[in-house]
Every structure is written in structure tokens, then in C-alpha cells.
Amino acid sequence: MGASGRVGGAAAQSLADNGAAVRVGLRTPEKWTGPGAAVHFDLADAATYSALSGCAALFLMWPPGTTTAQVGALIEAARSQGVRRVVFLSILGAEKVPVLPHRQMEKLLMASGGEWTFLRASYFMQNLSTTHRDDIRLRDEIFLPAGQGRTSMVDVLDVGEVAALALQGGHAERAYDLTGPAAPNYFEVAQVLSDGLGRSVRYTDPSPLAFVRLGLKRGVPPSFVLFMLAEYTVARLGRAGRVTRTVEELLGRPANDLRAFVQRELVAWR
């Protein structure tokens, strides 16, 4: 699942690079140009679950807007078609927030009787080059209501490589907390971007109300504005800065740091 997105795409590429046979499930498989064999799959359409037949492992994500019942049906279908293990992309701290959809998915997998591995990933560095790209590219600012709070960040490529490792077995009943090597605040993130781009990028540190107002004014869907507000409020309260060495321990190399990521993605902000 999710190969047309960031973590799923990185996992598929890493698997292919390691010589694994990859099947990519997409709503529009004819558009796929990446590794593996693309087949029609849609979580909202149980008739497409036959795409799982013959697969040893499933990379599972929670698409926003999907119901718990739909994901539960997919997990049951995977088990009935012989899928031995499921690697689920969760979020850091999911085990502490029982109302999160990610935690509900984790509980379904723990009760399924099959092998499971949870990848509890921290804030993606790639959010800076996708969701917040235009603020940086067009306005030279990071406009997030995170205050001076620190946020542990992780490179999607590292998460995808860990996913590929877990999909190939040997990591059953493990929950991995995945972060990069540091937890900067957004003043520090702005400095790293400024250094890389050779121009001044500032962190404007808006109030939560100012963030919501401007997001709505720019046409951002209200549900997404509120989602981001909740996400960055966690950082504002000082609860998003935990750093682990799990990526390094699993991959046998240091996790990618923010400066390396910025250098690799410079074209996004130019």
C-alpha cells in the first residue's frame, strides 16, 4: 500500500534494490512507473483485495478518512489469503493515545493472530519539502504554531528502509520508535534551511489563532488546518522531542540528519 506516496514508495524501492519481488497495489496501476508489478487495489473496495493473493507480507498504512472496519476487513482478507506478516506505519507515541486511529489499527493487528511490526515514526522531514514547501519557497518563512518546542524528525527514506527490512521477516511483535538523530526547534530548522539555500528563511512562530486564520484564508481545508494545529501544539507543549537510536541500530548506519536532507532536497525550495 501507499507506494505512490512517500514511505510506501521508499519501502518499495528499498525492497526492489534488495532483490525482493514487489507487488504494488494502486487505484490506478496503469500510471505506475516505479519498481515492482502494479495491480489494482483500493482499500475502500473489498473486491480488489485479491491483490493480496500469494503475498508473504503487507505494508499497511492508515489512509485518512478510512474507517476502522475497512482496515479490519483488509487485515482479515490478508490472513485468509496467506499473508504471514503485516508491517504497519504508525506514529510516535501512538500507544499513549488510545483514541488515535493508528492505535486502533495496532490493536486490530495484535488481535489478528498474524505477525505484526509497528513503525512508530516521528515527524517527517519531507513535510518541509511538500506540505510547507511554498511557505519556504515563495515567502522564505516557516509558518507553524510550534512555539519554541522541539520536534524529533526522521527522513522518510530511513523509514522506508526499515519497513523493507521488517517486511522481509525477523521483526515480529516489535514496535519501533523511529526518529532522526536530533530534535530541533523551528528556529534551528530555519537556520539550517537558510544555510543550505544561501538566503534568509525565518520562523515566524504564529499564535494558534493566527495559524488557523491564515490557513483558512489560503484555502486550506478546515479539517487539515485543525489536524496541523493539533500536531504542532504537541511540539509547542514540549512533547514532541524524544529522540531514539532505533534507525541506527536496525540499519547499521547513522540516521540521516536534517542538514543532509536539506542538501538533497534544495530544488524543492528554489
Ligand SMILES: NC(=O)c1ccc[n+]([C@@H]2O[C@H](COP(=O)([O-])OP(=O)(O)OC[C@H]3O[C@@H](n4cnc5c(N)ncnc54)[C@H](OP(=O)(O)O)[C@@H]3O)[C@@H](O)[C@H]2O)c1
Second form
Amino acid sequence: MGASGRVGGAAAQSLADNGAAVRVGLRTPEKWTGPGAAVHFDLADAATYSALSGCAALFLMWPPGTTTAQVGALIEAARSQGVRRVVFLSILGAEKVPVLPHRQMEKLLMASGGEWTFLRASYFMQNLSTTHRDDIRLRDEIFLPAGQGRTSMVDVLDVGEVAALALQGGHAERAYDLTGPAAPNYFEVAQVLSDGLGRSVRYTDPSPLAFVRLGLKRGVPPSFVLFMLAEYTVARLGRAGRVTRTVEELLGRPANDLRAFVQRELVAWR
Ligand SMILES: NC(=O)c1ccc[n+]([C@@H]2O[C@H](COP(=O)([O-])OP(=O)(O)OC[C@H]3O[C@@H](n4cnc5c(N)ncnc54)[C@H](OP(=O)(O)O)[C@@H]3O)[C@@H](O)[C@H]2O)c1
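Instead of the form predicted on its own shown above, give the structure for the form predicted in complex with the named molecule, please.
Every chain and every other molecule in the complex is listed next, the one we just looked at coming first.
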């Protein structure tokens, strides 16, 4: 699932590159142009869970807007249809935050009786080319309330490649903390973007209040403004900078760094 999204898309591509048979479950399979066979699947519609029939392994992610109960029902359906292992896209530090939906889903998987692997990913580099793209593209600014805090951001392509590896077995009952190779603060991120783009991108370091006010004024939905405030407060408090070598250990090559990511995605900000 999630193959039309960032990590799921990278996982599907990596699996196909490894010669694995891939089935992608999508709400709009007719639009799929990537690898594998596309079938109709909607987490919000249990009647579509039969899409799992005959699958050996499931890449599971939590699409915002769906519920823990729906994920629980999918985990049960996977078990009853003989899916042996589930690789779940979680969040770095989830084990310390019991109220986080991702942690609740981890617990459901641990109790499910099947094989599980958790990919606890740090912030995605791709947030810069999706969520924050227009701030950079149109206003030459990074606008988020992370203060001087460091973030060990990871490339989604690395997370997808690790997902593909785990889906093919040998990683049962493991929780992997996946980060990039360094933890820049957003002044440094702005410098990397400026170097890559050949124009000046500034990190404007708004206060939490200024971030909320301007976000709302720009028409960002209130719930998303508050979600980002919470997310970047973690960085502001110095809690998002832990770097691990797990990607390198698993893939046998260094994790992709921010400069390489920026070069690859330059078109997003032009
Ligand atoms: N952003 C970060 O920095 C970060 C870091 C760590 C973990 N995460 C976690 O990563 C997850 C998001 O992964 P992503 O960024 O790869 O996803 P994404 O690019 O936002 O794409 C979302 C995917 O979910 C699918 N989807 C939405 N509703 C669905 C439904 N009802 N049934 C089935 N599929 C549905 C979408 O498919 P359609 O084509 O059907 O819309 C799409 O493929 C979230 O759980 C997030 O908390 C994010």
C-alpha cells in the first residue's frame, strides 16, 4: 500500500528492481504507471482487503486521515489471509510516545502473532520538496518553527530500499531507526539549497506564534498548522538530531546526504 506515495513508491520500485513480484493496492489503480500489478485497495473499505490474498508480505503505512481501528482490521485481515510478514513505516522515537498512532499500530503488530519489522524513520528530506516546496520556490524561504534545532533528515529512497529489503525476509522482530548521515539545522539546510539552486534561500526562523499566525493567514488548514508546530517543536527542543548508521549497515552503502538529494530534486524549487 502507499505505492502512489513517497516511501511506498520507493519500496515498490526497489522491490521490482530486486526482481520481486509486486502487487500495489491503490484507491485508484487505473492511474498507476509504476511497477507491479495494481489492484483496488482502500484502508477505509474492508471489502477491499481481499487485495492481500496470496501476498507473502505487506508494506504497511498509516495514511493520515485513516484510523488506528482500520489499520488494526487490516492487520487482522493480513493474518487471516496468510500474509507472513508486515513491514511498518513508523516514526523515529515512536516507542517513547504511547499516544502516537504509529506506536499504537506497532503494538497491534507485536500482538498479531505474525512477523513484523518497524522502520522508524526520521523527518523526510522530501518534506522540503513537497510540504515546504512553495515557501522555497515562491518566497526563497524555509518557514518552520524549528529554531536552531538539528534534524537527522533521511532520504525517502533509502527508507524505501530498506522496506524492500525487510519485505523479502530476514528482519523479523526488528525496529530500525532510520536517519540520514548528518543532522543539519535549518540555517544549514537553507545554505545547501542556496548552493544547489544558485540563489539565496533563507531560513526565517519564525517564533511558534508567528508560525501559527502566518500559516493560518496563508490558508494552511488549522489542524495541519498545529501538527507542524508539534513536529517542529521536537526539533526546536533539540530532540530530532540523533544520527544512526542503520541505513548504511543494512544497505551496505552510506545513506544519501542532503546535498545529493537537493541536486536530484532541484526542479521542485525552480
Ligand atoms: N513526513 C515525514 O517526515 C515522516 C517521517 C516519518 C514517518 N512518516 C509517516 O509516513 C507516512 C506517510 O508516508 P508517505 O510520506 O510515504 O506517504 P504520502 O507520500 O503522503 O502518500 C500517502 C499514501 O497513502 C495512500 N492512502 C491515502 N489514503 C489511503 C486509504 N484510505 N487507503 C489506502 N491508501 C491510502 C495514498 O494513496 P492514494 O493514491 O490512494 O491517495 C498514498 O499512496 C505517515 O504515516 C507519516 O506519519 C512521515
